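First comes one chain, alone, set out as structure tokens in the form predicted alone.
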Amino acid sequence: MDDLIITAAISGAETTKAHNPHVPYTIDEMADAAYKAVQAGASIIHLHAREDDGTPTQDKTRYEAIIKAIRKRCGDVIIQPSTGGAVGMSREERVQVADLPIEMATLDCGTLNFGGDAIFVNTENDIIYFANRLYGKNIYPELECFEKGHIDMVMRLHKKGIIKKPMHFSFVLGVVGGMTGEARDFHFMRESIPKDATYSVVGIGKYEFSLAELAIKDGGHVRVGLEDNIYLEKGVLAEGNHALVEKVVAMAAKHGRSIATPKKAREILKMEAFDDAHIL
């Protein structure tokens, strides 16, 4: 099996310090959280920008400052900004991070109920717009799919030449309003993508580590972090993103999976060769 790529989703747009005091807001907190996650074994940092008071923002100047701070601490780690932003943000607001010289970003592949009255809107035209912006800037998209219909959308757009190979999927399971994260859900998603595609699992809340183990055993990859889950185990708050990464590293060792470096992760995902001119 390939080495295991671990992504750390260090902040998100919805989780707050009231949920877990280790959720980073400031630039220094973001850089420190990223550094500890990388030291623990993460090779990708999934990034949502926050203002110092925790307000989610897609402002590219804020992203630029955070990315530079992470880069200074973490060297060649892959930094993966979100184009999802937060519920209610406009298309242009969400995608402005693509104006920065980044190598990877997320691409959400369908609309989803997000609990209560919240709807995370990603129309077909939104998806096409985001895909064109990312590919036009030579940015590698991670294809975030919250249910099977989102994979079907990816494959339709691939046939039209809009979404291109290599394809790396992210199965985000357990969101209120989306698919649950049971083993049957994982296998349904896993069996629905092309054989030459790669994938990572994102288990929300209680599904984080059960899905991680399924992916580890199957040869897939894993995302963990305070964006997705604030607990190390039931009732025990994680003392930072690094604690969640460390738990996955231990799980991987149990199943004989080595941990990918950032360089190895780029090779596995068939990303462009690392280029200092292409990153902040």
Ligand code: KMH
Contents of the next structure:
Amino acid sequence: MDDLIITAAISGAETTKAHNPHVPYTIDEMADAAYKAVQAGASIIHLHAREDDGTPTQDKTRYEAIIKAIRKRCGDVIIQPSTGGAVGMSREERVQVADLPIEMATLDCGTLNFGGDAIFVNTENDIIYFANRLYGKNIYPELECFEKGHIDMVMRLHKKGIIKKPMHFSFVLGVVGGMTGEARDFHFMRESIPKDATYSVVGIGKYEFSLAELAIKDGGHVRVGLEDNIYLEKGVLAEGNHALVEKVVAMAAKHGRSIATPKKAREILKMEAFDDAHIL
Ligand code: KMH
Ligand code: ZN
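Swap state to the form predicted in complex with the named molecule from the form predicted alone:
First the chain shown before, then all remaining chains and molecules of the complex.
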């Protein structure tokens, strides 16, 4: 099996310090959280920018400052800004990160309810727009699919030549309003992607570690982080993103999976064409 790629989703847009005081907001906090996650074994940092007071922002100047700070502390780690931003942001706000010299970014592949009155809107035309902007800048899209219909959308857009190979999916399961993250959900998603695609599981809340174990055993990859889950175990807050990464590393050791370096992760994801010229 390939080495295990661990992505750390260090900040998110919705989780706050009121949920877990270790959610990073400032540039220094972001760089520190990323550094500790990388030291623990993460090879990709999934990133949402925040203002110092925690307000989510897609402002490219803020992203640039955070990315530079992370790059300084974390060497060649893969930095994956989100184009999802926060619920309610416009296309133009969200897409700003595509103007930065980055090698990878999130592409959300469908709309879903997001709890309460919130709807995370990604229409077909939004997806086409984001895909064209990312590929146009030679940025590798991480295909976030929150349910099976989103995979169908990817395949439809692939047939039209809009979404291209190599394909790396993230199965984001357990969002309130989306698909749950039970084993049967994982298997359904897993069986629905092309044989030559790679994937990570993104288990929200209580699904974080059960999905991680399924993926580790299956040869897939894993994302953890305070964006997705604030607990190390039931009722115990994680003392930072690195604690969640450490738990996955221990799980991987139990199952005999080695951990991918950033260089190895680029090979596994076939990112050669999205080369270092993009790294800020
Ligand atoms: N914050 C959510 C609305 C992404 O990173 O692109 C969207 C999200 C997905 O987290
Ligand atoms: Zn995200």
